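Okay, so here's just one chain, in structure tokens, the form predicted on its own.
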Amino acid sequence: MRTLLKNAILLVEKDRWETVPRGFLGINDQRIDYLDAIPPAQSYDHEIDLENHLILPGFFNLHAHTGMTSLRGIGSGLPLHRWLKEAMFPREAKFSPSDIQRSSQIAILEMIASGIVSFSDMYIQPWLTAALVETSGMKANLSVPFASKDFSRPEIDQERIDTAVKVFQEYHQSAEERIRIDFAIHAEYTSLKASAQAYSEACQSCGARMHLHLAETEADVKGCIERHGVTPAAFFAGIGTFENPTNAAHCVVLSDADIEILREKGVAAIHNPSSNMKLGSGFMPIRKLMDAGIPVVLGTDSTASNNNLNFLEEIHLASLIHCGAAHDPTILSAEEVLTMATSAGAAAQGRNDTGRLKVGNKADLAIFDLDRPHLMPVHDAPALIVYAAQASDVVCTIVDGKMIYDHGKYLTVDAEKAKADYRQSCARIH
């Protein structure tokens, strides 16, 4: 099936973001095969007129914990470590496999509706989520997160390492390559040093990517220095974790030396503005990171610390909070934030054939309805999306050329059943 999307505003990232005011985008199977301001000479099987719509690359959510969705609204007002120990861990201990899967399914519905085409997930039993990703048509980088179960019994950590390797071997590049398997270390403070090092070596032996929490709070950094004499960035560099392509969530409390480590090792920093503000963790030194040449991408974190998976909200907050904190409206541009949400995120997931509107790339798209009072007029399309658009303005989400969401309808998932099952799990857990 060859489909032509016509008469839409196209947002195309080249050296800069360029706007095609009335463009044509052709899709052949999974990939974009035409992109221009003039109609194609060849015919298509199906044409969709998108007058008063805008097409841009779909969004890449680089940090999520989808299995925690049923904990939305729990523990509000607590700082990170109290939030984890008092609100999260006791309830997570009650989770059954079906609870995790139902939470992940609801998270997938929420992400699809805000134009997210791919997400990086750090949660236990990722094979449960893999089944949902395959059915939904989304893309995902899933992982078996590592944390030491018992600091007095390091020998039992090997079981988690073996499971991570097994999951990688079984699921990596599955679902027509939409599913990728990463390795993930929860954090320095939940890991024995020798075990984290062994896990990092296993990641390297598989040729996988690493996903972890890094320097989220001042307490994280202070505790790491007390335990090991170095910051979390230096800790992970020292045990070889950063020898793997690594995506580090939060990166709030970083010294200049830490930033140099991240630059040298090619670590990407995942910005989670909602979560960091809600938990009172602080602000990523985003301009320092970007000026150092460190890739910065965006993530929602979980609904328990956000409390939603609305990617437009993350884009909006990221674009504003640093300008306000620095008393400088030029500190971060709308175009830079849009890149974080699209091509930079795709690259950080190891997906080099998506994230941009480009002939030959996978057709992973978000389509916005501009026939809304708050989206008129279109003077500056990147700024319009970053500063004004809402998740509710996304009317279509397309992944690998397949429409999976169309004007409020989920085309690959039974949303009503998913919601009914989820309500049952929430009632049991709480």
The other form holds:
There are 2 protein chains.
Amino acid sequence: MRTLLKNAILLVEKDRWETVPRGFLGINDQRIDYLDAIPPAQSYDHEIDLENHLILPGFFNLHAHTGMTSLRGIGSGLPLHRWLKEAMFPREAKFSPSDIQRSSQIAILEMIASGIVSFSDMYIQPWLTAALVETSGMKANLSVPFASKDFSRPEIDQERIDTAVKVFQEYHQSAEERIRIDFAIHAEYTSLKASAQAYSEACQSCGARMHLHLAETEADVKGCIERHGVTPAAFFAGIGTFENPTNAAHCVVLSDADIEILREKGVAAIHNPSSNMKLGSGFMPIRKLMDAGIPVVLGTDSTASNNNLNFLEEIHLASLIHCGAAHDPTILSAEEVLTMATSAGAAAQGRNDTGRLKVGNKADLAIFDLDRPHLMPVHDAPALIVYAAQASDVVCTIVDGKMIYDHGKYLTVDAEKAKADYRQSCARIH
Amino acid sequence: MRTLLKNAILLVEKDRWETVPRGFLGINDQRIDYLDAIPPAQSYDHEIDLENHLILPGFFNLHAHTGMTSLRGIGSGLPLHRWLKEAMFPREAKFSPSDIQRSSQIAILEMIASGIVSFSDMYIQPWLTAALVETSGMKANLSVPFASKDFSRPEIDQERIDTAVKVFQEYHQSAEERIRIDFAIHAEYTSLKASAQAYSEACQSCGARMHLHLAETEADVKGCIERHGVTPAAFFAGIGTFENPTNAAHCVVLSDADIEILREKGVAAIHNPSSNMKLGSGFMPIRKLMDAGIPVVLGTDSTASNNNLNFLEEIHLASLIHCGAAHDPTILSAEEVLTMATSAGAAAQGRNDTGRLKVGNKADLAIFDLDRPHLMPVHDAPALIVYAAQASDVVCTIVDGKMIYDHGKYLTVDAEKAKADYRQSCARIH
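Target state, the form predicted together with a further copy of the same chain; input state, the form predicted on its own:
Okay, now the whole complex, with that chain kicking things off.
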């Protein structure tokens, strides 16, 4: 099946982002097979006229905890550590596998609707979410996150490590390679050092990627220094964690020496602007990180600290808050934010055949309807998407060439059943 | 015609915000005539079942420049004063009355779609916009904004003052009192002192309200001190401007003495978070202002510095950015932000019969559809609206009891014609 998307504005990232005002994008099965400002010579089975629409690479959400979606709106106004201990952990203790799965299913619906094609998830029992990723048609990097269960019993941590390896072996590259398995360490403050080191070594033995929380708050950094005499970045570097290709969520409180560690080790920094503000953590030193050549990518974090999974909001926040904090409207361009949301995210998931509109790449696309009052005129298309567009302007989401969301309709998931099941689950937990 | 909205979640502001989980709101002609958790005894002509919906007072956008909507996306990345001089003023010089009107019409469509029921506009030739407000069914506080045309010719400023008075006399309380006329001084840095004083006196003689830009950037304040030896707040206090009930947009760079002036004079501060970040101006000291008892309200500013008129975005930004800047998740509650967006805004427009769900008030309402993945569960309804909702969740906007927007359809404006006309206008200007 070959489909031609025609007459759309295309945002194409080469060395720079280029805008094709009226372009043609051909899809052959899973991949882009044509991309130009002139129509193809050959015919396609199916043509879709996208006059007044814009095609972007779909978005990569590098930091999610989909299993806890039902905690949306719980504990508003608490700082990170009280919020975790008083609002989150007691409720999570009540979760059954079905609660986790129902939360993940709603998260998937929400993400698809804002043009997210792939997410990196850090939540227990990832096989529950893997089944949903498979049927939904999305992509995901899942993980068995590590946290020490009982600091006085290091020996029981091995079980989680074994599970992580087993899940890697069973699920990595499954669902036609849409599912990848990462390793994930929740954070320094929830890990025994030796266990985190053993988990990092297991990651390396699998050749997997690492996902972790790093330097989210002043308290994290202070506590780590008290416990280990070094910052979280130095802690993880010291136990070999960063020998794995690593994505570090938050990166709010970093010294220049920390930034140098991240640069040297090739760690990608995941920016979660909503969550960092919502919990009062602060602003990532994004310009310093980017100037150091550290890849910066974007994440929603969970609905519990966001309180949604709307990627256009994260894009918008990332584009604005640093201008405000630095009193400098030039600190970050719209194009840089688009790169964070697309190609940089794909690369940080270890996916080298997506994230850009390019012949040969997987057709992972977000299509925006621009025939709306708030999206006129199209004077500067990247600025329009970053500063003016909303999640609801995404009318189609396409993954591996397959349309999974079309004008509010979910084509791979029974959304009404998912919502009904989820409502039941929420009622039980709260 | 009496209409009953039934089975909706109602957010009712009394001393505190209260959530009625399943409520009934009756509308008789323009006004709310019933509000309770139990159904009314009397029957209504028409009943609308709003199961899984939420009713809020509609939003009050206290700072807009609707006539320049066509400049959306122009001059991204420039700081305020270069942006004004290099990107805005040269294009505005090309505007015909029809360009202004087409821009205002698109702005009205955009505002209605995010639940805005009333806006305060600062743009020349307000009679152009008045005609559109009248037909659209919205409410607006319009103004003939003052700026000195030529600093070497103070005598020509009188003409603008005369026009402002004439417009006040002709349009104030027109369109069934939906239109109110304010006076507006663009800013200290665009005004001769004597002219601004004369304009302020004219405002007072009309008994009107004043709308102005105040202390938007460090450069504004520094320049004012160089020119007049005092801060902008002291400047306007000194020439009597604040003897009028005044709404001051931005209020980013304020000393404690400035805050004391605003408090003493009863000035309301208009928070424009998108614009202040987009132009690198900084963050309003919102907690200090609120703790001083100064009413804080919300505005979008124009699409040229925002780049949209999405009130849910402003609500979301206002709720988050101060938590990030102050490293304090408790600095501003969801309820405080809702008050800024509704009742405080209505009061700052001089409207005392709207802004809250209350029997006897005008039925100015925004109705949200909550049957969406990102709005479940409804654990904390104010937090849900502030942190998770999007403009597209507003499915109906009602002004003076009349539905003007219903599930994407504009009931008072020919949106297709408005968009086509506006596209032509944009093509001519750029």
